[in-house]
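Only one chain is included here, represented as structure tokens and corresponding to the form predicted alone.
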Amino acid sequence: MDEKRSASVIEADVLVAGGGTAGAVAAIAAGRRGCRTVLIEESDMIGGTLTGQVLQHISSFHDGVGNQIIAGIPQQIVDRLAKLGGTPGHMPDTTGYSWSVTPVDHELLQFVLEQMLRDAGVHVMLNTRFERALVEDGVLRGCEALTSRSGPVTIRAAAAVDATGDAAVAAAAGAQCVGGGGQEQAMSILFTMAGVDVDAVLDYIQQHPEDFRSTSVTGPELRGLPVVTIWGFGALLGAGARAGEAPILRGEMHVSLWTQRRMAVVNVTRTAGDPLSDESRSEAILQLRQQALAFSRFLQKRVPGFAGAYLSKTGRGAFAHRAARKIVGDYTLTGEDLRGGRRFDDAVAQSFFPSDRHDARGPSMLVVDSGGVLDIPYRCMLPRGVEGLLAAGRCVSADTVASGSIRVTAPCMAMGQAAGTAAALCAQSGVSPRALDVQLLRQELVRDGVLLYTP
């Protein structure tokens, strides 16, 4: 750092750290309420895992029988993306894993998120890394950050949202945190294949239904769908591993096939790594990129429909991990809550998705089904040990099982809207997040289109 450059100071009402889907929605929510909102993101893109990791789709907009449980700003994002031709909207999950999936064009989604942030008046700072929490008498007052070109900047704010995914702000502020070490979930990089012979893929599925998840749709009704979600190919993967053509043994892979574009998003790579260690992450990313190349060649050789396809894009390593550090909140969501579909009086978001924990060293994953729609209580977003801060996204307070469910995109977006709205209310009223009237927050969320359970 050039010592001659002095830190500039930005005064804000709301600071949001992290420009993934949770952070982007949080900033939009706060900005729409007239708050001076600053969003910092250490990469050069908005959308986090969904855009940077070319994630195959958004999950958890609906419950198990088709009732929509997440709306508000997340639904507005889908609507705007649909107008640009960037999504077919909510579609049946043809793997049977959940009721619906919402495929997205990753490039167009970035434009939508950026425009919505601009429309909300948010000051977006890309290539800006969180460096240090500014804490006074146990209250977070902002942060110091480092821009890649202009140098250090100090951002002072009345309320803040940690949407870093790894609870970076909360940990730096002295809040209680748990996790890390890379033991909960495998790290992965997704990749896309272009030039796929769609008919040949669908022929194989129809002729070999036993090679796919038992709940999968494998019949002729797959033809004509704009996007087909596929979970299987276990026999081919096994044969490829035995022949030395697949880099690791996998029991299944997840493929999202965009039929008209002749493009597939492939989720199959994995390795162990500590996402809080730069050295471990670097090694994991290098391994995962090699796996992506090897699996693309496996697909070309072994999987019908991919012989003439080619590797067209790989996800960014910055978004390769599924879980790391989380806050310890005033309440910790549990696996028992998930299994029971528990409801809470202070719920600010909903979710319905199985808990899937991808084995970092094995061929498959552990799945725990949801017992019903799960409420995400406001207390999960309040980190113990510091005031003035809320968490949103995968770093909220939840045990390993519950986190494996609510970490997916739609609930993260919903938590972002709740956190951004709460931060704005706190900044405008001069109260701390812990002292905020949660029933007022719930009323405001419902007014803004959020779907919440009412006893």
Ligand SMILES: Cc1cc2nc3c(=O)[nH]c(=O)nc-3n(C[C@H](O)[C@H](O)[C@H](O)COP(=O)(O)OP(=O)(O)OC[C@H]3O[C@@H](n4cnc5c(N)ncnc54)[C@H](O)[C@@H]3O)c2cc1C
Second form
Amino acid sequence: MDEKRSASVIEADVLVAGGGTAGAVAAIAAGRRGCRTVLIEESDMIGGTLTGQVLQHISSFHDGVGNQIIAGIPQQIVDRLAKLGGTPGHMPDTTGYSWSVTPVDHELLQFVLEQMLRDAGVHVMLNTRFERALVEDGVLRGCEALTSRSGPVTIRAAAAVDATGDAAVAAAAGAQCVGGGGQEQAMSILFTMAGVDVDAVLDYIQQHPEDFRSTSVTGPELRGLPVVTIWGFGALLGAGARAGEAPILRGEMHVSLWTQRRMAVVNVTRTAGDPLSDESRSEAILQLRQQALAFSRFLQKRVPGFAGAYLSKTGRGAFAHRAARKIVGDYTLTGEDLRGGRRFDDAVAQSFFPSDRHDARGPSMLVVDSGGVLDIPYRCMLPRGVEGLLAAGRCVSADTVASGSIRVTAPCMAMGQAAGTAAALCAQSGVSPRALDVQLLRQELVRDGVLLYTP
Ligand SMILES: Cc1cc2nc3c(=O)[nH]c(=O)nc-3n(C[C@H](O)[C@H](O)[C@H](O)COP(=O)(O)OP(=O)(O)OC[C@H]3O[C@@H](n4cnc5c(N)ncnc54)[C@H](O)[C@@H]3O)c2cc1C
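Same protein, the form predicted in complex with the named molecule this time rather than the form predicted alone?
After this comes the whole thing, all chains and molecules, with the earlier chain placed first.
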């Protein structure tokens, strides 16, 4: 890295705050364009919720009929992970909820993301928390961050991307923001079970198709798949709740079985909590981990195939919230846009996924189907009230329904590539993100392998 450093000041072209799926891809995109790029990440790992919450898979690279709509850097990540044996690639979603899922090995994914950041020349600062925005005349000029060992650091940059998931930079810079009270989505901790008798689970699924979503594949074709995704077990969950074994009443759980590894990722815990309140968040995390333990016991006792399995990992509490604060952008994507599969002239990413809102106090979730491929316009990334800053990932401007759809990891990565490329173009040409020629940005994205709809 050739950024000029004094004791605690770093001069950069592009600052990316947050090293989750959106931020990692944004930093790779900016670094590859030759920008001095600094990525600050509060935790000690890259990948955010995807790696830290041991998610079942990346959703969703395809539209409803199998056309790939997200490629570019996100696809390169999948390709590199596949070479290491860390993903079987895009697979049919056997729950029928979406067209494809892309299961990932969370440990190997971290290696891949770190290597790609290094290859792109990004200066990665782990254990470094964004603290304060440096704003001059309404323009973000950088930030003050706090490292865990070396104290405070000032990072000055020509353009910045807020990929903190919680719009931490935008809020600190005085931009308009909404949400964060924890009403929008339940918090959950996923967990993995090792030593699963996969054949016994598949036998149960085949013998009890009525216990699974009606769209699910439940027949013999599940055998031989490297990863089986299944959504149901409602009868067993109900019996477990009545017997006091399941800690909360759930109508269904989402289970991904890595068949060769005899490992299952289980998504079933949930509680309410305010992700922006440390006290509320701590309480929720403690409750969720208790639930994970209790549900693992329930699985051992009630669910065929799990009697000899054991709880092998729980997701990290820092990544338990699905939604928090978002920016108010120059455009706010809406549920109407989602239902209509709306297209935009300034689209910089595409998405196709139902809006799902996990009810913190009920047994299931609210689902709104997508009417078609939804474009994510560039204006959703421009926070009102501050210049020099873009948002990417789940904190972009969207109402509750639209956000429930575009928050999944593939669109977050696609937004990251768009925001990182935009920030690089701005830094190199001296224009502010709001003044950037969007059609030029779209051309650059397409040149870099991004799939965009052209009317
Ligand atoms: C329980 C659960 C299950 C889910 N299931 C799925 C699924 O099956 N498939 C799917 O595709 N999506 C799923 N999602 C949604 C998806 O994981 C997230 O919406 C997506 O990962 C968001 O990506 P992001 O990069 O915007 O944010 P994040 O992944 O949250 O990354 C934000 C990063 O910013 C960092 N950060 C925050 N504040 C600061 C700060 N002040 N300074 C520095 N760094 C900071 C964080 O540590 C984090 O690394 C799930 C989410 C949850 C919570």
